[in-house]
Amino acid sequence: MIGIVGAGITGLSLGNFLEERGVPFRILESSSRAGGVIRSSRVEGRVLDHGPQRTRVTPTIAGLIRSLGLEEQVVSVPPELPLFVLRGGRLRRVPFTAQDLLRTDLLSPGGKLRLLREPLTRGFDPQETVGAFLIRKFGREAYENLMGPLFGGLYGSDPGEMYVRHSLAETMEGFGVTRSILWAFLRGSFNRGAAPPAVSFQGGMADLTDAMLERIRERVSLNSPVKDLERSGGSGWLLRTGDGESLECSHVVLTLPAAGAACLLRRQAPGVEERLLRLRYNRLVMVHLAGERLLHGLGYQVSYGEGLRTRGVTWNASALDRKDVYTAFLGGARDPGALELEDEELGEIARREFLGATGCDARVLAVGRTQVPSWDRSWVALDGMTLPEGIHLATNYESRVGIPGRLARARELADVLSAGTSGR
């Protein structure tokens, strides 16, 4: 029996992959709902996502969509939609081709010339941050106006506090980038054209997790918080829930946030507990707006010199055909003080700054708060960390973030666990 603690996207996908392999498992979830950070709702008939807004369709995700019968519910993002950066009070188009790079007004002529030096620069240093790396490779102007906002926006983090080896290096490796990012961009292997298509679902991203839950519902226990983890016999483990239930497991997979995993490992792996508690999370505010007119594009990020509290805005209205819906993000590592404000004030800030950036007036539909792993300097705590035999971490802080990364990790772990159980 495989015990999985947490019914978020990783726990549910791991359960589905184990089900396909015929491996017995049980998922224990402390809350009354599955899906974790993936949550969708309807407000005034409009679909709102309170976590990830869309996902890239990797082969693993494509296969899962087919197996779950979700093909008819897929909403595809038009691949030609422009993306913008707000700089100098204006929305400026992000370049995705060599021709766009020559024409872009996000960079001055001097800034464009500085880019040409990039192929002559060396690769990253193990102790180099993403911010320092991108400034050294492309210059400060390109970093502050383009690359910093785009990369930092993926994590809600500050690239100046993120080591390349913990974040950007894996992305470059996945696209086959060895030394020159610019050369890979120009030849088309490291730009939007090389990325898998982006999609969501008619009822929001929760359609995916709901379908995964439905397939394995009899193996998922909601409202079942795990209170203790202890050894059982030689190499097995015992999970004890708050209502007194005990579950004997050959392997335990923790898909919890760092603090929750640390709590369960306190007695069995105190060194691991201390490391996990050092990991920092970035807190974010999501403000869903109903705009008065349709804007054409994916949305925009805000350059570092604008002095705004909005980090970026996703244009769900045009990207996902969500009537009037725009999702603004505030807070994060570069503005943690935003989280101290009341929801009403945060909503007004988002509405006002959105109007200033786009000329589109809007009203607030919902204000929510979430947190995401920062992948900053605190991630050195995981270097060299080892877990007790039979215990596994599968989370957005121990391997690649994003839904494709979560499913890839779940499939990889399902293969390992399947091989391990079949050999018993």
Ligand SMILES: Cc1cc2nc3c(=O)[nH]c(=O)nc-3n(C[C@H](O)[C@H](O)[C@H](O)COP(=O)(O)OP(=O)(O)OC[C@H]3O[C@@H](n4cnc5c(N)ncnc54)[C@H](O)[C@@H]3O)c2cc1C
The other form holds:
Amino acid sequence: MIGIVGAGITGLSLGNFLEERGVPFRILESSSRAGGVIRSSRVEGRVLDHGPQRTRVTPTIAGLIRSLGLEEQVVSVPPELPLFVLRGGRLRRVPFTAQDLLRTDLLSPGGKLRLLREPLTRGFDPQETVGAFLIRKFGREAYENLMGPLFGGLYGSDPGEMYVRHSLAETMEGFGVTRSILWAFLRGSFNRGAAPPAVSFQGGMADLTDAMLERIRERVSLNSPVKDLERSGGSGWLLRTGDGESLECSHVVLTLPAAGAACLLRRQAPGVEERLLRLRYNRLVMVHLAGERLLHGLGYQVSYGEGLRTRGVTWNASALDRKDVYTAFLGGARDPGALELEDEELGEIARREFLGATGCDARVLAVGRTQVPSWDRSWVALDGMTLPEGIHLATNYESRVGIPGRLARARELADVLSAGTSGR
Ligand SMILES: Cc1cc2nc3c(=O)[nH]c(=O)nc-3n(C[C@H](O)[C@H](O)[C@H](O)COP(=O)(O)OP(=O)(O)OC[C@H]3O[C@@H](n4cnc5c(N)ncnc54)[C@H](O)[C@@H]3O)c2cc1C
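Switch from the form predicted alone, shown above, to the form predicted together with this ligand and output its structure.
Everything in the complex follows now, all chains and molecules, and the chain you saw is the first one.
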């Protein structure tokens, strides 16, 4: 029996993959609902997503969508939609081709010339941050106007605090960058047509997790917080839940956030507990807005130095055909103070800054708070970490944050567990 703690997308996809492989498992979830940070709601007939807004369709996700019979519910993001960066109070289109790069008004002529030095620069050092690396390669202007906001926006993080080896290195590998990033860009590796398409679902991202839950419903216990983890017999483990039930397992997979996983490992692996507690999370504010008109595009990130609290806005309206919905992100590592403000004030700031950037007035639909692993310098805590035999982490702080990464990790672990080996 495999015991899985947490029914977010990692726990649910691992359950689905184990089911396909005929491996017995049980998922214990503390909340009354599955999906974890993936949560969709309806407000005044509009679909709002309170976690991820969309996912890239890798072959694994395409297979899952097919096997769950979700094809009809898929809403695809048009690949040609422009993405913008707000700089100097104006939205400017992000270049994805060599021609666009020559024409872009996000960089001065000097800033563009500076890019040409990149192929002559060396690769990253183990102790180099993403910020220092990108400035060294492309110059400060390209970093602050383009690369910093776009890359940091993925994590709500400050690239100046993230090591390349923990984050950007894997992204570059994914884009097929071997030596020069500029060269890969000119070859078209960054063209959005080259990337797997991005999608959501008619009822929001929760359509995916709801369907995954449905398929393995009898193996998932909701309202079952795991409170303790102890050794059982020889090499097995016992998971104890809040209501006094216990589950005996040969392997335990922890998919819950770092602080919760640390708590469960306190008695059995105090060294691991101490490491997990050192990982920092970025706290984010999400403000859903109903805009008074349709803006054409994916949305925008805010360049450094604009003096705004908004970090970026997703235009769900045109990206996902979601009526008049726009989702603003505030806070994160570069503005932790935003989280101290009241919801009403945050909603008003998001509305005002959105109006200033786009000229489109809006009404606040919802204000929420969430958090994501920062993947910053604190990730050195995981260097050389080993887990007790039979305990596995499958989490967005141990492997990639995005949904494709979560599914890839779940599938890899399902293969390891079904082969009866101990894996990592
Ligand atoms: C705001 C935001 C925007 C994002 N945007 C995107 C995006 O656009 N595209 C993309 O690909 N990715 C995006 N991501 C990343 C991606 O959504 C997450 O990494 C992924 O959904 C995390 O899933 P998980 O199952 O690993 O963890 P979680 O969703 O955190 O699930 C963990 C589960 O464990 C449960 N749990 C906690 N403690 C216990 C306990 N003691 N016992 C039992 N259960 C417990 C929790 O209730 C939860 O259900 C975003 C994330 C956030 C937060």
